[in-house]
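The chain below stands alone, shown as structure tokens; this is the form predicted alone.
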Amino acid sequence: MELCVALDLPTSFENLELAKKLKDKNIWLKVGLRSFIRDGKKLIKDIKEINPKFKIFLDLKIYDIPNTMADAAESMANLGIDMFNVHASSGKTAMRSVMERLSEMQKPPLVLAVTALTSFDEKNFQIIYGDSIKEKVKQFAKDAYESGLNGVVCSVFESALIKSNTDDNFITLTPGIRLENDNLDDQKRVASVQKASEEKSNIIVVGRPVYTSVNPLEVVEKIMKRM
């Protein structure tokens, strides 16, 4: 299991001291939704050059029509990001196109679908997608499977679900990891690195308790210890 750190807090000088104290842990960082509006491609560059062994997964869920996915897929593996992510509801002709795409290149970033969002709880997901958060889940794990992705996030409960249901090595990357104590914010299917372990999560995400703590590289150190 590795660790994925949110950069999300308010300015790009706060997101890169948070990585120069971390600068020595082997871990993703999560450039979200926000950072890179505001700050952009020199973000990323920035966060290079604190450590070039920084893995950086670009985290703004694409979802559009196929070749503009392609399109857009294309130049987010320019800026030598490790990982990014789509909507698995934008359906397997897209996710396929955004996969062919990438295999021109040489070397390609991680490509995951988004399943369901962890602030979703059974009644507003059901409201919106007309199932339950398990058996779309399964099939949006599955079209990304066959579509060729390389994993899927989700959140830790259905992490064991997904890999009986496509292979042991598609990757399931899960958000809404907490601590003993920690507030559970607008995210509804939390859960601990524990569960998350038994679940067979590959790559945990954390932000809040890390980016809000007095002392993050000591969080992350606590969190790497019960990995």
Ligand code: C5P
Second form
Amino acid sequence: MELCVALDLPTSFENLELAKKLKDKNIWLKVGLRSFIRDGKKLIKDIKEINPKFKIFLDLKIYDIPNTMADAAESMANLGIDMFNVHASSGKTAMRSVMERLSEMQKPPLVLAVTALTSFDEKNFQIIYGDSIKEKVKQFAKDAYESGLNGVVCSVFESALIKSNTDDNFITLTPGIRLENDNLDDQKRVASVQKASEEKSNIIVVGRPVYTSVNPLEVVEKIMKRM
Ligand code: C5P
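Structure of the form predicted in complex with cytidine-5'-monophosphate, please, following the form predicted alone?
Following is the full complex, with the preceding chain placed first.
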């Protein structure tokens, strides 16, 4: 299992300070919408300058028509990032067009599909998607797998189920991880590091429990010890 720390802080300076504190760790760093809209490709360059071995996950969760998604995928890949994601609900044609475009590149990034956001509870998910989280996640994961993607973003609670419905090598990246005594924030379906490991999660994403701590390095080390 690997750890991915979310760089969700309000300024580029704070994100880079966090990255500097974690610079000796073999981890992923996640650049999300807020940071990327604000700081753009300079942030990617600055992170790689702190440690070129940091793996960068660009979490923009793209959703659009197939050609626009493929164009965006190519632009993201050209930033030198290591992984990005799309919404599985964009459909198989769109996901295939992304993978086809990347297949022309020498070292394409990994591509994951978002299944159900971990902030959804069953009731609100049903209103939008008209089905239970479990059923829809199974279908989205299968769609992503059949479209040639490398894995999915899902909650810990669906990780093992997805692997049994696709392939053990199909990556599951799971946000919504909390240590004991942590605040749940807006996450609804949270799990411990141990539970993530039991459910065969490949990469766990941790944001607030790390970056709101007075000692982020200590929290990261604590998490890594449990992985
Ligand atoms: O602070 P916290 O640990 O809740 O951060 C989780 C991170 O993972 C956030 O950056 C959030 O946008 C992201 N994420 C998520 N649920 C998903 C996909 C991404 O929480 N399904």
